[in-house]
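Next comes just one chain, in structure tokens: the form predicted alone.
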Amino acid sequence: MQQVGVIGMAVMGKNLALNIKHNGFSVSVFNITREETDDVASKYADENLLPTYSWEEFVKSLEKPRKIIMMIRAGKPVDETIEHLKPFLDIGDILIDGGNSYFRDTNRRHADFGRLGIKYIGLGVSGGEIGALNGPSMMPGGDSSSYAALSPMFEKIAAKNPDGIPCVAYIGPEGSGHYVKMIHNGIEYGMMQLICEIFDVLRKALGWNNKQIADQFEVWNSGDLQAYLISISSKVLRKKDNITGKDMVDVILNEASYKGTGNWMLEDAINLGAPISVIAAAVFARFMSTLAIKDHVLDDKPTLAKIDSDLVPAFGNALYLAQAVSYAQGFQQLKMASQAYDWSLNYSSIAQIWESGCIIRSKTLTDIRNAFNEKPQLDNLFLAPFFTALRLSHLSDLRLVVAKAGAFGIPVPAFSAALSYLESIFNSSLPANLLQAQRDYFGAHTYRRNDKPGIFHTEWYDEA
């Protein structure tokens, strides 16, 4: 009997089931069509990979309880394998979804599946094929009970950050896990689109070209800019095309996909509150790639002399401070998502499951880490001691690059996003007033005073 099963024998569900298998345990795959799982059979198939070609011979092939791992896309596809598994599963089996779920989905089935006696955990996985073969950052949750079942395979196959720690742990309860997950996303989306934006500033407003600028690139990941985005972004610029011979990025059409958890977490941020502008704008700049007028320049583009290198620490040190607000806005809506949702979040453990192995490691999550290892129940990362230092040390550079930027002609919506928060989030005297005046004037909606406590409402004009 093998110790756990693997549904989905795409490129992920293959390398996990790998990755599990190379760390000594035994596991069943299955695909819904037999191609995949022939493929996965003829290359790696022995007593610890057994390929299974029906529903029925895939569940009763694994030990009780049963472990299972779906591995298959969002949606409806998950319904549909729980109705083809949910015959032949008893009381006290476990199953695992590892794909990008939506997290009230994974909620909905938690809570199906725990009036059975079945139990369910939602498990975001992050790291791509690589990492889900080498060793992925993950987050479970759902029942406690059910991750100390599983802790020893799950600490065994995940990444390990620096300090040699795997970089997995138990979230929280119901769909908690799928939720982290879709912050990590959110937050994914904000760095890349940083990254695109500073690219675009260096090529326009320096005139540089891929090389210098992947050549750059490298030089801030070997300091505090470290991270896996701006690693291989220094190599995409480097690769060159088969066909043309030029360089790879610039044959690529100029549109940027999306597959919905950046959309799921904006949807949520409005429901909390969260002012999560700097992934909010990197979502709508991947809308904006698609509905761009091709082919159109504004007339009024500015055209301006190239400005000087020198700038360009500078334009390092906005970059690290503009990362920092999509982590900082990425944790702030997690914080208020445990409340709402009463999770219990550790936002420390957190971090440091994303130090290793996913898409978003950098050298800022342990120093994000120690801030909470410091301070658990952080209103907000900007108000610890590291942060708040790095936010007075480089708003001023912040600015510069939005301001540069905006004399070009170079859209950079989410440094504009980063800088606007930071300059709102820490100032009292915003003109918030001026709007609940106008609230109360059209709608009578009422407002507080700042001299004493009420609520109150003005008679702005006569009735004729």
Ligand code: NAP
The other form holds:
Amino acid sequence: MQQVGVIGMAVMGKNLALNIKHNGFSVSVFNITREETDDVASKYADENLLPTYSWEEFVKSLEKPRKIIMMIRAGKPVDETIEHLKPFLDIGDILIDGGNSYFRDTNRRHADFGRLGIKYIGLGVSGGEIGALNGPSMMPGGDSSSYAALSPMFEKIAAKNPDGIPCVAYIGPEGSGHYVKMIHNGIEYGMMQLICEIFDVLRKALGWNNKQIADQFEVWNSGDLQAYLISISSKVLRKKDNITGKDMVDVILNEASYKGTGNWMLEDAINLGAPISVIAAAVFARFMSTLAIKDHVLDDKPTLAKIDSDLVPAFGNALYLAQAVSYAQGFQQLKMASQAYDWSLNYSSIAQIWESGCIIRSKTLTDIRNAFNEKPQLDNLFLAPFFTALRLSHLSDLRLVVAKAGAFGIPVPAFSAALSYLESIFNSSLPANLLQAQRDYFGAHTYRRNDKPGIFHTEWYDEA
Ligand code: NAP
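Let me have the form predicted in complex with this ligand next, following on from the form predicted alone.
What follows is the whole complex; the chain from before opens it.
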């Protein structure tokens, strides 16, 4: 009998199964299309990796209570797979969805299985195929009573943070694990867009080539800005195209695609009223890249002398602060979701899970973990002493990047959003007073006063 089963032998499922096997657990594997299972079997089958070829054979090969991980395409395939499995499952079995499922689908499946006595876990997994093989960051949510049975294996196969702690911990009820993965992906959108924007500023306002920018990213990656996404951006910029010999980045079509987790985060941000402006700017920038009218370039760019490279350290500071805003907005939405959905999320633990193995891993996440350790219910990351100091020391550099980009006609939507967020969040004189007056003028929506309590309405037409 095998200890765990994995369904789905595409990149993630195959590599996760191999990770489980390498860590000393026996695993059964199954894929709906036989060829994928055959491929894995031909390379890796032994007493610890058993290929199976029917739903029944797969389920019956597992010791009870069964632990089954689905690593398949999110959406309908998960519901179809559940229907195939259901006739063979017993009360107490644990079914785990390790794909990028929408959290409301996981809420529904969790409730359905709860009624059947089968334990359901929605598991966010990050780190791509290398992470899946060598140690992913893992965000399990759902049936808490089953976590004790899973944690020895999860803790072995997960990445370890710089203190050697496994990057996995129980997140909370229902689809909260998939929710946290969705927020991870939104932060990832923000960080990627900010790196792309600083790349654009360095090449257009300073006239730097890809190699110079790669070198600068490497310098940044060895300091406070240390982050997986900065390190891979440096490597990407050094890569040559085999066909033309040009820099790879220069032959890649200038259009970004997306799978939808960023959109889901925005949808729920709108439900909750979470101001995740950097992440929204990043999602919209991807939309923009496909809509940009490329054969009608208007020759209206300002012609300015190139910026002096003395400003590059200030640009690095701006990137560091803006990346922190992307994290802060993600954690703000997590806090609002935790309250709205009654999930009691632990933000320090979530930061620790993201410290290694995942795409948004960075030095900053250790500072975020420390901030939430000191004050678990921190309202905003920028209220923590470390991030207050960061804002005070680097805000002028963020203003500088946005101003310089504006002068050169370089769009920096994510940097602009980060700046406006910080200018707004600590601001008691936003122009919302005029806005409330406008609403009251045309719709009698009322307003509150700053000099006495109560709700007021003014007869504007008489006075106008
Ligand atoms: P994928 O391309 O998202 O999905 C392919 C897998 O789903 C294949 O095994 C495929 O089987 C199976 N599948 C599709 N329709 C099915 C159906 N109706 N019934 C049963 N199985 C079905 O593969 P992936 O990139 O390995 O990702 C797996 C999951 O992990 C996804 O939810 C993905 O979003 C998530 N994820 C991916 C990454 C990444 O870097 N790729 C990172 C984190 C999370 P066939 O071989 O027969 O087509």
